[in-house]
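Only one chain is given next, in structure tokens, and it is the form predicted on its own.
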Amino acid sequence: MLFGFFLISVMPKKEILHLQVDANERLRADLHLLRMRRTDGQPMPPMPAGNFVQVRPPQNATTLNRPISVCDCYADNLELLVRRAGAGTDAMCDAQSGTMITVIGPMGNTFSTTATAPLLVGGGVGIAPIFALAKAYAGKGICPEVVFGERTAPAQQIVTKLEKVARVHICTDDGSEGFHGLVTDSPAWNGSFDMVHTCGPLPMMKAVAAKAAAAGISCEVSLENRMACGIGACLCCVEDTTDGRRCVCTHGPVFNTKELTW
């Protein structure tokens, strides 16, 4: 009991938010952008880039909440990029306008935004926190370079959002748009950078971290380990670090790769 209390006490301040779906934009068959709004007249709590929320899927689709990275947060609005991966995310993607969804957040730590020449690398749905980070840098007067990797041409709606806050370099596995190849081979790497931030599939993040290390550039990753409770009690999301095993939900999800045993 004391152990559980300690875990909860060191978590960042969070709220239970009852949000109304204002828009559910289908970007492709397996990907939706949900915009939800507070209806109690209060602003959204600050959710810096890297934070995630625990979402209670509508219609009691699952017994566990689902962790989703924050894509955008402003005024009384929260935007989440949701990929269909099972009953819980299917219910979110099928939510109609007006549906009420319970969200707990903010949770987790954040990306740093101290770099003056950052390179941001996102793969698949991992582009969500990368967009939030690009927006944060843009708010500081820095236009970051963003490498966006997808299997095929990405949803234009996401690209358009990114282009408002960053210089975007698209990479596709099939060559249908942008650079035909891996994000680590993108010509964008020819620039001079003082920090690399990345989120996406684990093999991609490891490759990005290795390339950054070879170039002597510090690298932050946002891990996407499976989570259940979101408060460090279930130990589902444990990651090996140089300081021992750490729960990604409470000590992350953002880690400098020097902390990881990759």
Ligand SMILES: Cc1cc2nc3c(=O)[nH]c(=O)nc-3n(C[C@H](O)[C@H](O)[C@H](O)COP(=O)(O)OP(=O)(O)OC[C@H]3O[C@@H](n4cnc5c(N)ncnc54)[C@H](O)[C@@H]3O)c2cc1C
The other form holds:
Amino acid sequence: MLFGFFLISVMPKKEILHLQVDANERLRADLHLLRMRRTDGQPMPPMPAGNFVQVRPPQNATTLNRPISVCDCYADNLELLVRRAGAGTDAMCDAQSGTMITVIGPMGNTFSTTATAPLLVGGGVGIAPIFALAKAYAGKGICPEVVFGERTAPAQQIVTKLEKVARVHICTDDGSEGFHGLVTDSPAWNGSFDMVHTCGPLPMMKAVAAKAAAAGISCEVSLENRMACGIGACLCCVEDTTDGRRCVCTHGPVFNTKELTW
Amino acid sequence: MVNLTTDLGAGLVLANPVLTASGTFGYGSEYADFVELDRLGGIIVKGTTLEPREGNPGPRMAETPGGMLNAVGLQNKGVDYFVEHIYPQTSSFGTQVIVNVSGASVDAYVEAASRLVPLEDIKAIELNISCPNVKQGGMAFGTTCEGAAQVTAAVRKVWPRHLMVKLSPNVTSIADIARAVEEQGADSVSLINTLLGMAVDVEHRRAALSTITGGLSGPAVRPVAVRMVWQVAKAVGIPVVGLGGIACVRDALEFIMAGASAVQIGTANFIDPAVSQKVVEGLEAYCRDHGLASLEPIRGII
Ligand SMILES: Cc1cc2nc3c(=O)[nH]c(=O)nc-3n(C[C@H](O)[C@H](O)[C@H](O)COP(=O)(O)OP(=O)(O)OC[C@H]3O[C@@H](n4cnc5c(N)ncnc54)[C@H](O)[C@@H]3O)c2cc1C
Ligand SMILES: Cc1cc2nc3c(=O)[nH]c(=O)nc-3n(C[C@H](O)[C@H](O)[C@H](O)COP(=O)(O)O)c2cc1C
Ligand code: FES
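Please give the other form, namely the form predicted together with the ligand, since only the form predicted on its own has been shown so far.
Below is the whole assembly, all chains and molecules, this chain first.
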């Protein structure tokens, strides 16, 4: 390629994918699992855990695209877990089977998968990349511990998916299932770990990071800054790091907490 | 055969009239997976200043109806970084690379432009005069005829090749500003830069952007931009480069018919990263379908 010496080109090639919604499962009032498929007979490009895609909301419901984490990616399928937060995610959740959705990706960096005893902590829709990561560890013969925090009893479909690749510890704010309390107080932390990976609401990730730091365990977090381009061109998504302001879409979304100044 | 070659004068010849707008296309390589860069008329790289700038804190972006507000604040690694690390790679692009130059004082503009003079493949710089003038209490150079003329005249003395001056729309009469920079030797003008805007996050009771106000871009600004291009094209003799909300070939044609010699694609690149090449192909198809050998017969017909 002409641009072979560009740093950016060491990243996998990004594609504009036109995917067909094969199934749109309503898991809860505000949470949907979308399974989409390429229709050109090609496999999906590799999208390792941590990667996200830029989704063009159906019906052009928003001006800009919306970043959504890769929850699962296999053969010609891509699965996204989407929580209703506004017009863009509403349009995704309302997509009927057969709808074509344009998705650009893969974007961003990936979680590390070099730990031998990882603890994964997902909160709410943040469980999406955590599932992808658990699956990656399982593929390496490691059954990770996953702490899954939710306000109330989580959707059974996600728990079932998770249990195939991880040991799952559910925490609920209202005690309706699993441990009644915060993910940072889960008994799962009693194990011994060499790495913590987390994705979820910012206060939760900060608490998880603080707990990992106190225990002397390295910690990776996946950030959700607002994005426009998703490919490092607009500089809208920056986060302050020990190395200055860096784009979450290209330098992240996954950061080791030792890089962050939050 | 359709010929879209566009000569903007003073040595700046484009293979076609489609450029990408500063701050929306990175340094070009970010889009290489989506666009054949050598199919574009040119790439205008992100705002470059004399010293490195870390830009504004987040949040820097807020979506608004049909557009977006940004408050990036000219984050860039400085002109020397461009000269050493970016420029050597741009020669393989096979398209014109134009550097967008910004500054907080006249001296800073002049010094940044001077350091680009030895780069022979850079046939043009685009002077972003929407920057706040620190010495004038932060009022943008481009909002008065005097400020715009002053910075244009000073850079004109050191920059020997094509000088494009990018105008701010946040003025009462953009045609007056355009005439002022033409008098000082600008070879072309581009417009519009972002419109000053603001949005409030009512849930959290705070401004949506860290800087409170920011620059509006995207389809929402297009009618304002088309109007300004039309006014400026009537007021000056130098070529006018039109931009603001262009998202497809139809939008580009609107600017061309209003008098633009070339166009730039900005925010639309974020939505469809292949859009710039589609506009090039769309212009070729339009000419073919309408029996036009070039865009000349329709340029400025309004
Ligand atoms: C890398 C990354 C991965 C993500 N992965 C997922 C995922 O797997 N599933 C999922 O449901 N969501 C995910 N999100 C969040 C999702 O992008 C936002 O919920 C979505 O952009 C909101 O758009 P909207 O049009 O539905 O709502 P809007 O009307 O745009 O926004 C609704 C509210 O959400 C806030 N908001 C807007 N954008 C973001 C953002 N990027 N992050 C946090 N808050 C935002 C707005 O300020 C507003 O208060 C991810 C975000 C990022 C950056
Ligand atoms: C994120 C972002 C960054 C920008 N940075 C610059 C810049 O550095 N210099 C400049 O002259 N204009 C900058 N602009 C303005 C654009 O080049 C363009 O003038 C404006 O966005 C209107 O065009 P559009 O509606 O097609 O985006 C920026 C715009 C955006 C959205
Ligand atoms: S979203 Fe544009 S640089 Fe990250």
